[in-house]
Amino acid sequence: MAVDAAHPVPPSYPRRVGMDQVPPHVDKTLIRQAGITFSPEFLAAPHKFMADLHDKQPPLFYDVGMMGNAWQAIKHADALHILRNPEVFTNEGATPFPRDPDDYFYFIPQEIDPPHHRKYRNIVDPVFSPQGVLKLEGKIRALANALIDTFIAKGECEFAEDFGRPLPVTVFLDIMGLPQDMRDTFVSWAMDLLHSNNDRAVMQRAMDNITTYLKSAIAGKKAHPDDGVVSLIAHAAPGGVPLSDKEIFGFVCFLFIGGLDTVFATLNNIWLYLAQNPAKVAEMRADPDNINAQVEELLRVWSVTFSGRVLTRDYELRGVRLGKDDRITCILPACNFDPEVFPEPREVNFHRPRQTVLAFTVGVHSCMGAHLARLEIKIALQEWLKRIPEFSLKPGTQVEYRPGGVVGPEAVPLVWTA
């Protein structure tokens, strides 16, 4: 649906949270209460649990939990029905971030549907188009190795810590031109906004922190220009109109938050997986041409986020019946265990023919930051298996998850020989 980001007004979207609150039109049989995301099951294996909903949930079903009533999407052709149609599965309201009503903003572009969608994109994609990305490639292969510098002769480290963190987090601050030293600041932020089991209070701590620091942020780039992302958006004049103060903030806060998480997560759990899988390292290290069919493989299997959306009418789906204004998640992780589309998909296979993967979604909100990601997560991979060709999990670790939307261990110790 078309808004107008530069006046925003809080969708009347309903958030109905538990079977009271179950719309009449739901058909019984499909009502569950899954724990997706929260769950003790869930939280023993992630992608195990999402993968088997293949097993034991119909493609569609209506979830009812404490984190929202919603339907939840696992066949991959749904979710790229869902992803590809704005129209029918819009975005506007979909994101579950809390915001003063008084003072409210749209993020984005993610909550913008076409056709003002890409007059948002059009200013960042300069920067995170796969041209973009690449000139950055030498700054991610140096800070790559500057990290393992740092613990390569320990015979070990905690790589969420110091690696799978700081390795994309302060290429994302460099890029938008955020200070480096406020980092683990951030992060702490980012953490309590996406993984406090949807603690309102939490979350709302958080995302007033997140305000006033961005507002200053952004008043101090308007006053002094410089290269990084925000100071573009902040001075971007799309059609030769300036954005509104409005539009910048939601603009900027979305790509914050966005950019603290989403690979970091990612990266843990391809690390986790591969000390415990010391063959398929092999492979990889003997295959280097492989490398782009080898990162997209690990991206379908650890994928981490999900994709949600709200109906504009009433909708048929798969011959289930779907209101308007119900909300409709695309659970991405599982999307890529969909036996129809990927076999054996439980296996990592590095020569599977090519599909979608739906790390990063599809259709006009596909994230604006994927091809840096890929290009993260090759160059991780390159340069620590060519430094750190053998490794392992440490002894009597315990993975652990935390609950929110985006899936990725706590801590990944790992030991090799020094």
The other form holds:
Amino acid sequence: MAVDAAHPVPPSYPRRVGMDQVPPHVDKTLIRQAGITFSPEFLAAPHKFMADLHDKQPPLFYDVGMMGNAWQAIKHADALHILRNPEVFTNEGATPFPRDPDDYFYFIPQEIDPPHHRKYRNIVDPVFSPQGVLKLEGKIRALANALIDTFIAKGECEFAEDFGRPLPVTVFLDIMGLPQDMRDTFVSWAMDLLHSNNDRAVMQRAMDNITTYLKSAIAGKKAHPDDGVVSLIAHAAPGGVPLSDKEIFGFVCFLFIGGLDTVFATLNNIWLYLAQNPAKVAEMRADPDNINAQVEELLRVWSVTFSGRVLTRDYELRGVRLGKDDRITCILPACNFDPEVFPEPREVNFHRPRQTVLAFTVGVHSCMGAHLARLEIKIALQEWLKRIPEFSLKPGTQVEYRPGGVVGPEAVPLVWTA
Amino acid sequence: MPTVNYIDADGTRHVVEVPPGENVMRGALYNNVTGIVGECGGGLSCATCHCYVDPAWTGRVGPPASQDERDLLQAAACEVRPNSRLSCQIVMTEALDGLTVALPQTQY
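Alternative state: the form predicted together with its partner chain, after the form predicted on its own:
Below is the entire complex, every chain and molecule, led by the chain shown above.
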């Protein structure tokens, strides 16, 4: 059931939260309260927790929790099936961010399924294609080095604050054509939206701030076009028909939210791992030509996000009865530890045969920023390893993870011999 | 502008203009040729833009461009043949004007 993106209406799916709202068709033996993304056990070591799901939980289970009740898929094959069948597992209404029901909009293209989805992707694909992002390589490399310059002599840095955040966010704002001096403000809005522990009031306030800001930025680009993506979207006219204000806003808003936090979290995860695994770092330094496989393997074990869908009809998967309007989440980091697809899944192995890594999801809603993310991670690794000698976690560090749908550590304090 | 002939598994032919520098995967996506999915967008990470290069063209198109492409082809849903390629890795040139590629039954 294709939506009309120019005339958005809030979804009618029920939001079910809690044990008393488990629909009767759900097999009682599959109900869990696993605490994914917020329990102390999860936050102590999220990726280990997600890898352990393969030993502790059935391949498909119904999780009841404060984030809302939903089926959880942890098998690689199930994720491929779910994410590649938008007729059954729709994205329409599956995005958790609050919106004003009286001024509703869709996150585009995230909440738009085929056939309309492609119309929007075509507008921005050239910018985010492998060839498109390659144009940014020199700039990203220079930025990575400029950031390293600020702390290399000190022999220490707080990686998240000094490198992990400024690198991707600066690049992203450049691509969008948004002002760099708003960077920290934008990031704080994104944090409130994504990591408020599902405090709807905090999320709503963040969304209000983002809405007000982006509406004014879009108006500015309409009056004064430039070569950034906000302007590109504001002036897009697929098939000769200009996008409506709702479409423009929903598109820009979605990219804004997607662009601020994900590469940041991924870099933090990777550097936290490398700081504790000097032998792997040595292996990487000794084999620089294998960088693409190294990036892909690090993405596999340190992916950060989830893909949620809503059932358009009753459906049976893996012998389990799913009902119309049920929500289902693919725990992508868990799928990346599926031992049936990745033997010895917890082992970081830079020489695995190439498989579909679910870091960026699959199907039509496969992440449009994937090529940019890969390029940023690759350049960050290359420039860092060229200049920073053996590094480790600052002694006494207690690693803390942010609760929320993008999984990464709060801070990564590093030391080396300057 | 050079053209590409995409032949669906049921024999339907789509004749599409694809500008030099663009790849054969996106030529399909941008012109509603649904036999190519290209879900990862050309990042050599999915094998959903599999095609069979017409035997008359294999010499000019050449074999898989990298080990990654060869590896990923093994993950393609349909039979892999000597003329199999991932269409995101075939970049259009004037010399490929008239290129014909057959599309598999399914990409998943």
